[in-house]
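Single chain ahead, by itself, as structure tokens, in the form predicted alone.
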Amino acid sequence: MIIDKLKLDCSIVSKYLIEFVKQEIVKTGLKKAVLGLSGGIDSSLAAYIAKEALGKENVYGIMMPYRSSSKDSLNDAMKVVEDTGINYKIFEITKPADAYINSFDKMSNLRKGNVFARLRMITLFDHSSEYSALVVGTSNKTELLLGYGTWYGDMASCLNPIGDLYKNQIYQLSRYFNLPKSILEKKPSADLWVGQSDEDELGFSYDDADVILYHLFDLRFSVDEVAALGFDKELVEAIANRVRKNQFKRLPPIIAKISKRTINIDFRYLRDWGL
């Protein structure tokens, strides 16, 4: 099957990602990690990786439900805590979110979802300061390419161990880490509002998106070449256009160039330059 092209050697990949988290945090002089624990497969996998990298006592999973959030999501997040033994905290965002939302006569679900995501990131970065920790990201490669996330919300982090894994590969590695069955089997959802489903909102399946994105951006196939694999050309074009349209979400803010050496344009160094 064409999806088999995404098959991982989970033994090697898991060791690399564990070492990645350890090295990227320890070299800053810190030893702890904070992450949002939603009960979804992405954040759950990130928690397992962080626990193996830093030890359960150095990882903090923060659960941030809204009043309409699924109770099953919170239960699944607690299963991760019980299985890994990491620290956890439940901070309900209902009051601060409603304080902002209720100042408007009307707000769309999209705007509300962005408010929730950004409020959760405020919470995580505040807790990272409290615990002297770094925020570990939980966005996968499929989401990042599609721009399926909130800019400076769930897409924000200090380091991201799963950002180069397509959704299908997230499932592969999650089975390798033996995540709870309920997390592995449930329908992917950001749980931003009642009944919300990732694939329903996107309009296509993750499996189709993963294979199309892999050929477009890893193998650099043209739209026509990907369509020749058996995919609807309109779908391939729509996904390619979505990636292009959301490029701004994957970049630092654009700075108007005035001087000879402009930050992020000419003045570019590795993250650990000078250390």
The other form holds:
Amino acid sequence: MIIDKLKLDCSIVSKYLIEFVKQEIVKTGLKKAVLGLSGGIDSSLAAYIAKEALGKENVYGIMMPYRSSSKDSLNDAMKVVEDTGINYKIFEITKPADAYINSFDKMSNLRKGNVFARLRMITLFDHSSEYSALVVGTSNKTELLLGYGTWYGDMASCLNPIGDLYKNQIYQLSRYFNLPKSILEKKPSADLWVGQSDEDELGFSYDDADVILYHLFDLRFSVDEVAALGFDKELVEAIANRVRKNQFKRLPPIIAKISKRTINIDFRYLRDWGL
Amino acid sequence: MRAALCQIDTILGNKDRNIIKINHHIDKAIFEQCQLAVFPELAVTGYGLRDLVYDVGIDSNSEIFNQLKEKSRKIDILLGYVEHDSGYFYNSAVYISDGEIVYNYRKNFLPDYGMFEEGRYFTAGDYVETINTKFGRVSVLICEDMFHISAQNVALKNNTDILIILSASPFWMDSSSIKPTLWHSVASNFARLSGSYVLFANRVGFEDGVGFFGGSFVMNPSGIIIKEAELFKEELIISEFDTNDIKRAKWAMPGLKNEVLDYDYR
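Previous: the form predicted alone; requested now: the form predicted together with the partner chain:
What follows is the whole complex; the chain from before opens it.
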């Protein structure tokens, strides 16, 4: 199976990611993490990693359902809380979201979805200040590459342990961490509106996307070379275009260069400067 | 011989605090009666320096080394730093022994592909030297150097007894390979072909998500790891080994004896 090329050594990768969360937070002088818990597999896995890294008392899972969010999602998020023993809080975003949405005559699902994602971002960063914690990101490599997320919404975080793992690899690691069965088995959904399914919306399966992206970008295969693996060339091209069009979402805003040392162009320092 | 490999994390761009940690590890190595303490590449400064290179570069005669020179009367010390010489910067290592810097090595091969930016900031050294120490003939390579046969070839030609590699090697893996294994394989190849010990001192810690894997090791001339540090965590490992193994390995397989030293395929 071609998907086996994405096989992880879960034992080493889990140790590595636990150290990543621990060290990258502790070196800033903090010791806590806050993360959004949707009940989906990505944020659940991030919670298990954060708990191992920092201890359950130092991790805060925030559930932020909207009125129409699936009840199963909240139940699954609670299973993660019960299993890991991390702190939790339920903050329903219905009121602030509706206050915003209702001030317009009409709003598309896409706009609403972005409003939800950005309200959740506000909630997480606000709580990070309240708890002296950093926001742990929960976007995986597949969605980051596809740009299947909201800029400054769910894509915003301080550090992300799972952003270099494709969706298939998220599943491998989640099985390794023994996540609740219902989370491992349900269909992935952003749950921004009733009945939403990632794979239906994207128009292809995650496994296909993972294999195509892995060959295009990790192995630098050409579109034709990837198509020759047995994929529709139009699909491969569509995915490659999606990645290119969404490059902006993966970067901070661009700055008009005037001086000889422009931030991020030739004023170049890591974020861990002095840490 | 008793050697300490000091697998440390560093604070990016903070020489003073890194030197305190280095001194602490040297004290421990002295207490443990080691004769040599080896630190990773750029141990004084951290790795992902980018524009910090201009702030942290020091002369090889810098007073930062004074305390280490004092301690070197009890133990030989090898560590990586940013060397500044007349406006140019080098990814260098100093070997300090009996109160003096006896050798300053400038990394020859500066990676500038993938995630690496060394070629942008540093000037490359242009030779590999092998020095006589209390323990035998020592060659020093820094990380990427080891992935160049030409650098290994000089170490081989110079009849190296102990090859010491200072490293800041980042972790990566895929389904068919994993970074620590790559190092084992490259090092064991050299150990076996040259009949030498290989000491690999790699750092740990994360810099903007890049994790240095550690896994420092001492490998004997048969290519077998006799002491190995943990992955991803700071550790000081001590290994005691018989340097007579080196001559025995060379008797068993005298590769250099039949080597054509100026061999050039045409």
